[in-house]
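Just one chain is shown here, as structure tokens, and it is the form predicted on its own.
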Amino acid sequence: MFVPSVESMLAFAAPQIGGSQALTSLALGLANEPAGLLPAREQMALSLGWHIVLACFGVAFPTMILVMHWRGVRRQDRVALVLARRWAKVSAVLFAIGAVSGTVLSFEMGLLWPGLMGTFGDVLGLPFAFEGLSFFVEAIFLGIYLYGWDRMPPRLHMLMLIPMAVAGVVGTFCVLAVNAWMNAPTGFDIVDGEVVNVQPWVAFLNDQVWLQFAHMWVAAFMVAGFAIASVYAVGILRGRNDRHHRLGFTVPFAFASVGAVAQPFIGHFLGLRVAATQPAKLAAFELALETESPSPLRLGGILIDGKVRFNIDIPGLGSLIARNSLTAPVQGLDTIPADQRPPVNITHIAFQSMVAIGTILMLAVLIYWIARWRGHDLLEPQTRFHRWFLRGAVLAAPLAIAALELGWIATEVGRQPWIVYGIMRTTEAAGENSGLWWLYGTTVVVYTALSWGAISILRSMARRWRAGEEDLPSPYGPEPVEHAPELARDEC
């Protein structure tokens, strides 16, 4: 799934192996390879990379515009009304763009992974039927909520916001359940190479997408709340310090905070059934060569000609985060078979990049919701630090996107070379189509002129918006309600 192309972890792999020895084996490994592994790879690592961030905003965004709906409805506030009228706008275009990806990736299943979908289309066929379905629902109501504006009763209005937030989760379940079924496949017998015995709701309900699905469904508020509370925070530190770009800031940078606090012990109870589940992915994540009782915690380090290099190692340590023992051993690479095993750089660097990140963000909320327990708010000018908090709130958003695609990357990287655990590689689901690279470059193009489109059109609405325009009215369509029973015009 999200793979790196070979190539680029030649520069990893290389010195595991040695020398010049390991660039002859590896040559041999890609000439032996399926003609469409390699672009299969590079596609869906572009698809799944550039969508899961859109994905984040379909989760976690009609939630928060819920939330600030009802505190309009419930105060009569009228700038959280406009907030929730701007953030559904805003909803709307990461959406749509969101359907050109989602649809392109669903193609992508059976086109770039004959093997796979060939073999368990009957099993895997459940969750992407709902997630079809899902899609629609969340499009219907988002609709509806859209054109509802200043037509339907306030409060039934508000509650179009559900139904969208509940089908964006459900979706997202889905699509972790085909994921995590891939690393913890079950549902189905094989019997002399065939399929049988197929049970399409054990496999869509399988043991493991419980806590990797809340693991995800906790990073798409933290990627949402961060991205959407920078904005305002911008805006802040421009000089806009009224109560719109506070109130913007603060319900997004809530919801992250909670996340931000939350993800560590979703991460950790995650961590224990890697030990049990997939043993190679946890031995590359915390970079162990042996099996040693206890473990230590191996911070940094980079494996070059079969020693850990650059590292510094806290004894014991590694026992009990991984194992939640103080004694129980992490599995050493060295009792797992060669081809069994990860790229193991890629995948540590990843694996302990997303954690440094999650630790630095965790840390930063509850520096800032302390301190303002405490009677320093660092939204306000004359707070020490304000300018210095507001900076950092920026930073967060892309730091939480980089979370979000570094454990994606620990995630199926360490998979390797399985694409099925355990039951198929990687290199038996791909096809001999080398043609596939017309869609990669293809790809490429869309999604630039895709992402180029997204931000004109967003940076043109706010700038419509800062000049006191609120109804941003199409070509075509009913005009504007006179008498909104709503919505005030917002003076602020």
Ligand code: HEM
Given for the second form:
Amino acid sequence: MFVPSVESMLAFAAPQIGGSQALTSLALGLANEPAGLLPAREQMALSLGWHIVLACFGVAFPTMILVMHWRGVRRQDRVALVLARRWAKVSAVLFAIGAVSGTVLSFEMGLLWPGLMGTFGDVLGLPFAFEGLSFFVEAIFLGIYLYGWDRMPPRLHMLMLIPMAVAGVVGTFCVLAVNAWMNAPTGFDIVDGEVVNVQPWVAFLNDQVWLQFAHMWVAAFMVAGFAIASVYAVGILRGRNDRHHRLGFTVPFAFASVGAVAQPFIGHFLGLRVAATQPAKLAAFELALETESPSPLRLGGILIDGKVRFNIDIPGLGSLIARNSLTAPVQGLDTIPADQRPPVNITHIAFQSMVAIGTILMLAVLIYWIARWRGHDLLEPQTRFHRWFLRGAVLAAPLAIAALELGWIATEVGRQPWIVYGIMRTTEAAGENSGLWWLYGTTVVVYTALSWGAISILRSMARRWRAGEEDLPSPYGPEPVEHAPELARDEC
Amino acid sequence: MSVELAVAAAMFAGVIAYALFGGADFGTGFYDLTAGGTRRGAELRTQVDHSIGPVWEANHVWLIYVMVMWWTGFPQAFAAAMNTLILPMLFALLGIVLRGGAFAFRKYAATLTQARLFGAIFATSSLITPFFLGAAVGAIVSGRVPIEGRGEVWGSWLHSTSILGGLLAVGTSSFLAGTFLVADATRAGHHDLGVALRMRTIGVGIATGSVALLGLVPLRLDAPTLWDGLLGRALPMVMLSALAGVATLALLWTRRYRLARITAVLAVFGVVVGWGLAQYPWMLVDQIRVVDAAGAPATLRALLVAVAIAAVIVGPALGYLYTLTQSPTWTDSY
Ligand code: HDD
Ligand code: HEM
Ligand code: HEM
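Okay, that's the form predicted on its own, but what's the structure of the form predicted in complex with this ligand?
Below: every chain and molecule of the assembly, starting with the one above.
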């Protein structure tokens, strides 16, 4: 059976094309690209980059609402119940656009990459089938939970969050299985150019998915946690330091903190896998032009005219971090044929920025919790650095989102020129649609409008909550007059 | 039943479910659009919000299910269809995105102006999506989607069968939505609203029926394979649909709304199943048969496992959702 292993990777990485000359031709724009390639790439990157942020809320928010709701029910805590109820309304808006942007993706897989879906649709389809199943569960219980306030027994109502949280986990695992399969394809053979002997379960539960899933799942909690916490941090900075804001800050911040501490470790193990399965990607991550033993850790740096500039090298550390060894080298780009190298600079910069952000966030949350454990809670207004801490907490939200996007850019661009690593080039997967630029333009406009809509709605919700309108009556109220009071209940 | 056929049947079951649940959902857009000014339309629009609010996301997942079954079970036919039908698919998609976004935004809009903007987008895009999905079906059933190479990007869906498909999709969706809205409104005690909706639903029903009858003429010339199937294997379903449609009109007229919902569902079910039977054994009419389009057998078997798991998990959950939304505590309390 054909399992792309390190050997097969090396087999097509064999010819040595040395010297800096070959490295200057690292631009993406290779000749004979189909007309649909560039717009399809831009389109995919835009729609995925947008969806993934909302997907993070879809995955992590139900769990956080559950914790808040549970606290409210168990301890008869009114503040917690109000928070849970408001968060549910916010999630209704976010989940709606998350769901439609996800639908965009499932159309795009076929519309933009007919070569991929036509050839490998039956290999990578199974995870999508299970993903669809988990979307079903999520959408059903979301509907029940949102409209169940005051209409169901409180405990039963709260339990509706559990299937949502579980579905978020399963759904993440399934999409990541597809992406992991693209990075380390298995579960089929190629005989005379035909895909045969398809083993869908092997493709689904591939070796790569577990760590990628873990990393993404934790990223979802970081993104959603820091984002929600930052809203309350802004409130506290503006002088609303009440229990409502502190609780609203602490619960998501605690989730995000656990994630921030775990993430660099998971990322490290993920990196070790990259060394084994995708040497070209690792070389680009580490900006390793030549194989050195032991390899240095190269901080910063950019490849200009075949030379690395503006870098700081720490001797030996590269081997230690990327290979878990004192001597094992990071395989250099010079061992990889020029037409199989990813765009080095984008990959390297995206990767290192993600790692930098991850490190900063981990240190920052550690400082907060250690200080708190030693009796110095930076949430208390009288403590030193209180405002600096809050400002940092606000900043953590864009940083986490940036790390998420950068991580995906590193993964996806670093896999180029392959869409299915070592098997199918992205050029072979794209269609011949030159008109796709129109699509791209439309998508930019529509997504900008959706973002604007979501932000303005969420802000107006916050404004009305602050003004004491707990129920957010429908704008069509108080018409019809005779139903006005009941109408308000419907909005709960 | 062969495994290919079983997967095709499971996929088509999703098409039926989407036509019924998704259709009833999208169809509300028609009444929302024609509800009149802000004041006059407020009651109806609130009813629409209330009726589809808890279920629209779940109804929408049927589409995802169908797409996934299609590309996994029949990858080449899927790629071919997407390649040729890129435009109607993209227009339908645009409708889905705008509709979902605008629906969620309208509910929490702060001002009336905003609510009107979002409401207008929601209602219009609710009609766009079924139209273009219906048009895409029209292209497939008239044999305009080749399995090799690319069909005409515009011509494949700008012709009588596709237009008929689009209009039928919009009409049947609106008809279904109307019968459900009438029943919901009446049960919640909004009798005036119920009466107004009832007349409009009857109008939609008559219009849709006429389109279906008149459409048979061009269908015979433009989509002969489908035509033969409709008069052959699918004839009982066509008759069922026509009878149920007429029965629905009569029941609406005599204000027996509970029963009308059942016959309306039967009418649409008849149309969709009739189309499926008429098209069988083709996956893409005149181009490739279901058995020949199927992907790897191991994947087909795995898909059936996934469908079985889904039936066990999703089925009862969906049932629970619909039971709740139709229960007195949920409908009467607004
Ligand atoms: C909040 C987000 C976030 C943070 C703080 C980090 N990452 Fe990350 N990273 C992701 C979010 C992310 C991601 C977006 O989720 C990726 C893209 C693909 C994937 O599976 O996860 C990713 C990919 C990714 C990969 C590539 C996997 C591949 O191409 O197969 C590696 C090696 C790392 N990460 C390593 C790290 C390290 C060592 C980090 C910390 C110091 C780190 N990441 C922080
Ligand atoms: C499970 C999730 C994902 C899947 C299945 C996936 C799949 C794909 C596919 C099919 C392509 C086009 C082919 C290619 O260029 O290799 C692509 C490209 C790309 N994706 Fe992803 N992607 C995923 C997540 C993401 C996310 C969340 C981002 C967010 C930033 C992202 C960023 C990109 C970028 C930047 C490209 C263009 C790369 C290039 O062509 O240089 N991807 N992805
Ligand atoms: C890492 C990548 C991804 C993650 C973690 C993820 C997660 C999610 C989650 C949790 C939802 C439900 C969101 C909600 O209801 O708010 C969702 C929606 C969706 N996603 Fe993604 N997704 C990812 C990438 C993709 C990709 C690559 C595709 C398609 C090819 C996709 C297709 C969809 C679809 C179709 C929906 C809508 C389902 C519905 O109607 O409820 N997602 N995604």
